[in-house]
Amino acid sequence: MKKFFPVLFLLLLFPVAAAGAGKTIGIPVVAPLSGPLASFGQGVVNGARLKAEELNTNGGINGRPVAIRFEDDRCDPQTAAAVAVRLASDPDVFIVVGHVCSSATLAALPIYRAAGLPAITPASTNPAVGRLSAIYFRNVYQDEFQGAFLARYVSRARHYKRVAILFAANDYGLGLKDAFAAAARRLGLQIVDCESCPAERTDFRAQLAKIRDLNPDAVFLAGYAPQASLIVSQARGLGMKCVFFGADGLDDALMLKNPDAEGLFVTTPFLADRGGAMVRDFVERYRRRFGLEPDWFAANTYDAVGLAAAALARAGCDRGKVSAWLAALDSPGNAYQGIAGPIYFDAHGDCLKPIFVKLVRHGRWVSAADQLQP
C-alpha cells in the first residue's frame, strides 16, 4: 500500500485555528500511517482532523485550542512500544487516542498502565485489552462479541452449514478465530477446516486447494485486508465460487479495488445509512472536507477524539482524574453520545456498540439486506 504521509509530518502537531487564549492542549492520535496497513490510518487521521476543527471552531477545550499530534506505529508491536514510551514520558500528554491494531495496542498497554496514562482505542478488538488495564478504554466492540455475532449471522441470516476458517497469525486473527469457532460449535455449524496464515506468507494456494476440495458454503477470513485480498484472488483462480466473509479488519477500500472480492461481506460498527441526523451531518461534513466516504475508522476516531476532549474539559489536565472521569461513564444514562452510538464502559473499559453487516457490490460497500442484532 502507498504511504500517504511524509515522515516529517509525524513529528508535527496538526495545525489548528485560534480557539482562545492559552497554551494548546495536545491529544496524541496513534495509528498506522505507513506500512502494509496504512490505509487504516487515513480514516483515523481524517476523523481526528474533522473533530479537532469542530472543537476549535467552538472554543477548543475550556478556551484552549486543541492540537492533534499524529504518531505512526505501523501496526507493529515494537514500534508501538517505542511510541508509547515517548508519550508516557511526556508530562504534557494526559490521554492518548490509539492504537488501532490489537497487537500494537497490547504492546503499548503495559507502558501506559505503568505511567497511569489513560488511552482510548477506536479500533482494537482483542478481548485482552480491557482485562489487562483499568485505564485502557475502547469505543469499539471486542472480538468475542464480533466473532460470536458472525457465527450467528452466517447460521441464522445466511443459513450456512459448513464453513472453513483462514486466520491471520496475530492477536486480532487468533481472537476472532477462537470466538467464531466457539460460537459455531454451539450453533451446530461445521468447521470443515481451520488454517493459519503467517504474516510473511503470500501464496495460499495449497491451503485453498484443500479447502476447495472440502466444498464449504463459505470461508471466514479472520485477519486484515491486504492478506485477505490475496487469498480471495488466489481462491478465484483455483475456481472457488464460495462466499468469503470477515470482520472489521476487512472493511478497507483495498477490497473495493479487487473484482474478486465481489459478494464478500464484513461486520462493521458504523454504517452511514443507519444513523439519524447526527450521522447525516457527520457524513456530509466529511464528504465536503475530504471528498471521501467516511469509513468506520474515521467515525470511531472522530468519537474517540471527542470523548478525549470531553474528559479533559471535565476532569482537567490530570491523568488520574481523566481516567476516573472515563470510568464513571458506566451506563446508558451518562454515556457520551457519539455518531457511531453511545459510549459507556463496563468494569474492563469495554463498551457494547451496534454491529452491522455490509458487502462489496460492484466496487462499493452497501448495507446487507439482512441485519441481525444480538
The other form holds:
Amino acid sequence: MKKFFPVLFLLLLFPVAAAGAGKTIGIPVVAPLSGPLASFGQGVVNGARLKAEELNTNGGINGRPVAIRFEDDRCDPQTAAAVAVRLASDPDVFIVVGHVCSSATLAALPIYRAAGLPAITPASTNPAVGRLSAIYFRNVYQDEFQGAFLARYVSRARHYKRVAILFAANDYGLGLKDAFAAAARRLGLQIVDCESCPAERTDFRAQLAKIRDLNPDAVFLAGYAPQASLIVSQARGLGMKCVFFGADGLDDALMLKNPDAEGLFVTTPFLADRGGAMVRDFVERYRRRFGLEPDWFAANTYDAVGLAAAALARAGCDRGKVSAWLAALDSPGNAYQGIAGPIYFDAHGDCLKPIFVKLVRHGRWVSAADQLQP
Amino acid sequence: MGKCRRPAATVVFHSMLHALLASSTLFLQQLINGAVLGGLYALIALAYSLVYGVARLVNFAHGEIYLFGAFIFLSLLSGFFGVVLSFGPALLGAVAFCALLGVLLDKVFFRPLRRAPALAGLMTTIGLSVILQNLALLIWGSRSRIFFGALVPAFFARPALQSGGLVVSWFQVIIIAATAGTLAGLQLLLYRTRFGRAVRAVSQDRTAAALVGVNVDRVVSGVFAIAAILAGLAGIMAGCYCSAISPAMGYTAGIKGFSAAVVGGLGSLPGAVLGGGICGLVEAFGAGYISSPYHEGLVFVTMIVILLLKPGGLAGRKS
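What would you give as the form predicted together with the partner chain, now that the form predicted on its own is on the page?
Now the full complex is given, and it begins with the chain already shown.
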C-alpha cells in the first residue's frame, strides 16, 4: 500500500499540473495498481516514470513536457472498461499505454476502437488482441508465438521427448496450452497428459500422482505463478524429480521464494544480461533511479512509453495520425529502436520480438545457457 | 508350439504383473489423496449436520468459519496481529476464536429467529456468509497467501511412508489421524456425556427436551460452537496441507461440505462422514483417472446419482 501512495499522489496532482503548465502532453498508462495482481503494476509504474523523466530532461515532446497519467484497472475487466470510457472521451488523450492483463485489455479494446484511440499494450499476450483491433498495438509477443517457442525450445535445446501439461482454466492458460500442443505435434514431442487447474484449486496431488506415473521428462505449467508455486511444492512432496517450466505468467518473484522451484525455467521478453549496450544502460539507469532490478514489465513499459512519445512527436496530437504512424512501422528497417530490440508491427499490430529463457538457481533468476532464437 | 507358448505366457504374465503393480501404486496414492480430502470434507459436513440436527438450520456460514480458522491460525503464526505464537498456542487460539464465532453467530442472529419461518434463518446464514467473506477481504486483502513450510513444523512435509512410487507425507497421516480422532471425540461427547444426551434429546424433539428440563438455548449454542470448531479445524488443516489460503477458499469448501452432508443424509453424523469420504475419493480418483476438465463436475454428478437413488441421503432418516 505504501508504494501505492506516490501513485495516488501523482493522480491527484495531474489535473493541477496539467492546468498549470498548459502545454504538457499527457500519456495515460493503465495497469493493475491494486488488487491481487498489483505486483505486475510496480514495474509498469517505474518503467513509465523513468522514460518520462528522461524524455523531459531531453526537451520533452517537441518542447512540451510529458506527464504520465497513471490509471488503475486492477486487472479487472469491468474497471478496465470504465477507465477506457474515461480516456476515450477525453479530448486531450491521443494514445494509451496499457493495459497489462489480457482480460482487461480485451474489455477496453472495443471502447478504444470505437473512439479511434490508438493503444499500445506492453504485456497482454492473448492472440485476440491483435485480431480484434487494427489500432491496438503491442510490444510484447503473443501466446501463439510463446507456446510454439516453448515447444521448440524443450524439444530442440533440452531434447525432451515426453511432456505433461497442467494448464490454468483461463484464456491465458488455454491459449498457451493449445499453441504448445500444436507445435509439439509438428515437432514429434509427445504430450503424455494434459490436465486443467480450476481457478480456486489449491490441491493438485491427484493430477500430479497421475502425471508421476506417466513419468514425463518435464511438466509444462501453463498458468500464473501462485498456482504454479503450489504445484511444484506438492510435486516434490510426492517425490517427483522432473523439470517444471512455464511461460511469462510464472515470471514472478514468488517463484524465487519457493525452494522447490529450483531448476524451473520460464520464457521472458527481457533479460538484463542479454542484449546490447542499450539494455545494460537501461538496467544501470533503472537501478540508480529505483534501487531495484528492472523486470520485463518495466522494460516493456519503458519502450511502450518511448514509442508513444515518438508517435506523438512525429505525427502530432491527432488520434488518426498517431495510429497511422504506428501502423507504418512495419519492417526491421522501419522500426522504433527499443531496448529489447527493434519494434515493428504486422498487419494485426502484433510484434515479433526475441524470447529469452531464464531459470531459477539458488533463489535467483539466471539466463539459461542454451537460448534459442527464431 | 509348446516351446513358444511358455515364454509368451511368461511375458504376458510379467507385463500384467508390472501393470498391476504400477497401477496399484497410483491407486493407493489416489486413495490416500482422496482420504485426506474426504476427511476435510467430512469435518465440514459434520458441522452442517450437527447444527441441522439441533436447530433445523442449514448454516451456510460454515465455509467462512473454515476460512477464518485458516486465516486466524496463520495470522497468529506469522505475527499478523503483532504477536507471533508457536504452533500449539496458535492452533488453540484459532480454534477458540472459531468456537466463539459460532456461539456469537447463534446468540446474535439465530436465537431471535428460532421461531421464525425456516427460510428466514437460511437467508440469514447466506447473508452472514457474504458478510464474513467480505470482512476477511477487508482484514487480509484479496491476495491469496502462499507460504513455504516456514510457518508449520518442517517434518509435516516429509514422507512418513515411501515404498515404490507411493509417498505418504506426515501431513497426510496427521490429517487422517486428526479427522479420525475428532470423530471419536465427537462420538464420546454425544453418547457418553450429559451434554451429549441433551444434544440428542433436543435433536429428537425440542419441546419435549425443554419440558424435561434441558436448557435448549445452551445446548444449541454449544452445538454451534462444536460445529464451528470442526469447520475451523478443517480450514486450518486445509490451509497447511495446500500451503495456501485465500479469501475465496471458504466458498468452495462450504458448498462441497454441504453437498457431502446432503448425500450422507442431512442431520446424520455417520452419513456426514460417509458423504465427505465419497466426495474426497471421487474427486481424487476423478482427477487421477479421468482427464480433466470434466472431473470437477464429477463430484456433483455422483451426488445427483446418489440422491436420485436415495433421496434422503445414504444414511438419512425416513421422513
